[in-house]
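In the form predicted on its own, a lone chain appears below as structure tokens.
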Amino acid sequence: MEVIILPSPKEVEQMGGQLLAQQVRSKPNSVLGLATGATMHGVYTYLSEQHAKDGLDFAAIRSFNLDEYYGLGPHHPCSYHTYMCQHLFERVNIQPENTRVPDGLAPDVQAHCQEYEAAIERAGGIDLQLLGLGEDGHIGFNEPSSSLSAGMRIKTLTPMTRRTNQRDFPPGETMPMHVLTLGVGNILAARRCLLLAHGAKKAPAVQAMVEGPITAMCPASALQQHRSTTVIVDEAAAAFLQLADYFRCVYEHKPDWQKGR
């Protein structure tokens, strides 16, 4: 596991977004696994920039998004089908038949998953899959307690998740109480994991994630298993880590071979 600590949110978005460019750039047929949420705002606005002015091209791109609110339709505006248009489909040349968003309306849960998972499959597996981090050290939507083998299923969010969650709902609209959402299993069988976090709410995840036991309760946890994870984080979201200045040295002297990658 590598960790990378930068000064500023900014900064850890815009380093994300490059990593993110650079696979594009060197696979043009990639396989992303695409992640939601506010920590994902400046990445996707990178991209489509760098779309924009630079023409980073998404035709051959194929996308699989981590997760979905259960009981959302793909045009409910606070989906995350919808929040990948206003963030990203939309801004960049991806073909709408090479992304793909878990059906929050599947009537059938069980054979959506394992269609998902094949789809997945089919396309030769994840190249790079993209994850954000709860303040409870989740992954996708896999809470403490889950399965750190799991495939992709239906779960029930925890209360500190739908208070977190609720900042993305209107007033007087209760969010869902159920998500589908990839497994760590899933997680883990990406070739490789680009996880970003800032802010102090989330340092004592990213501590427990980076320097603690791999344990259910810390789903992110499991990463520390990972062949390939690259964690980047802010100087806020580091505050705990106990081997921050190793981390800090150890990218700083990176061999020249090595950096970029």
Ligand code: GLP
The other form holds:
Amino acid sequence: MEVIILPSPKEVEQMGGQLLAQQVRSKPNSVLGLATGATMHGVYTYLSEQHAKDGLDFAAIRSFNLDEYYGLGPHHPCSYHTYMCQHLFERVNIQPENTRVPDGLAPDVQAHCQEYEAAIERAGGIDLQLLGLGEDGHIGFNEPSSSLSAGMRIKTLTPMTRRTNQRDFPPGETMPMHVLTLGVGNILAARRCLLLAHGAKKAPAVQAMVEGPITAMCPASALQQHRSTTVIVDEAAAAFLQLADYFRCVYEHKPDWQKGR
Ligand code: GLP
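Go ahead and give the structure of the form predicted in complex with the ligand, now that the form predicted on its own is out.
And the full complex, kicking off with our chain again.
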């Protein structure tokens, strides 16, 4: 696991955007695993700007989102589908038919999950999986106690995640309790993972993910088993890392041939 510590949230999101842009340039028909959440705002803004200014080309890119609220249709203002349209899909030249977000209204959840996983397979697997981090250590919506080899399925959110994500819903509207999410097993199958986290609230989860034992109590800790994961955090989120100085030193002395990998 490569851990990069940057001074501010803005720099974390910017570097996330740069690495994704690099992936798009080096493999124009990449299969991207995409994530939502506040942390991704700057990433998608960066990509949209690169598209507008430099012609970053998404014409052959295919994408699969990690998760969706169960019970929300794609056009619900708080669905992750709407989030993706607003933050990325409508701002770059990605082909709508090349983008997938789990269907929160799927009548047969099991069949939908199987078909979604099969579509990822058919596309050749995910080249780069973008990830945020929940305060409780979740990735996607794999909450503590999730199987570390699970595939896509329906999950129940913890009270903590429901409290945190309630901010994305208007006052008076209760957020769903259930979600569809790719499993940790699907995430580990991606060729490369890129996890971004910033802010003091994420510091305990970052420490558990990077330095704690691999445990279902912190699903993100499973990334320790992944052969190519980059974690980018700001100083506040890195506050509890015992090896912070070592990670800074590794990054500072990263050989040129390794830069951007
Ligand atoms: C949400 C999403 C995750 C996201 C995480 C962090 O619950 N399901 O995919 O990465 O929480 O969100 P934020 O970036 O808003 O802190």
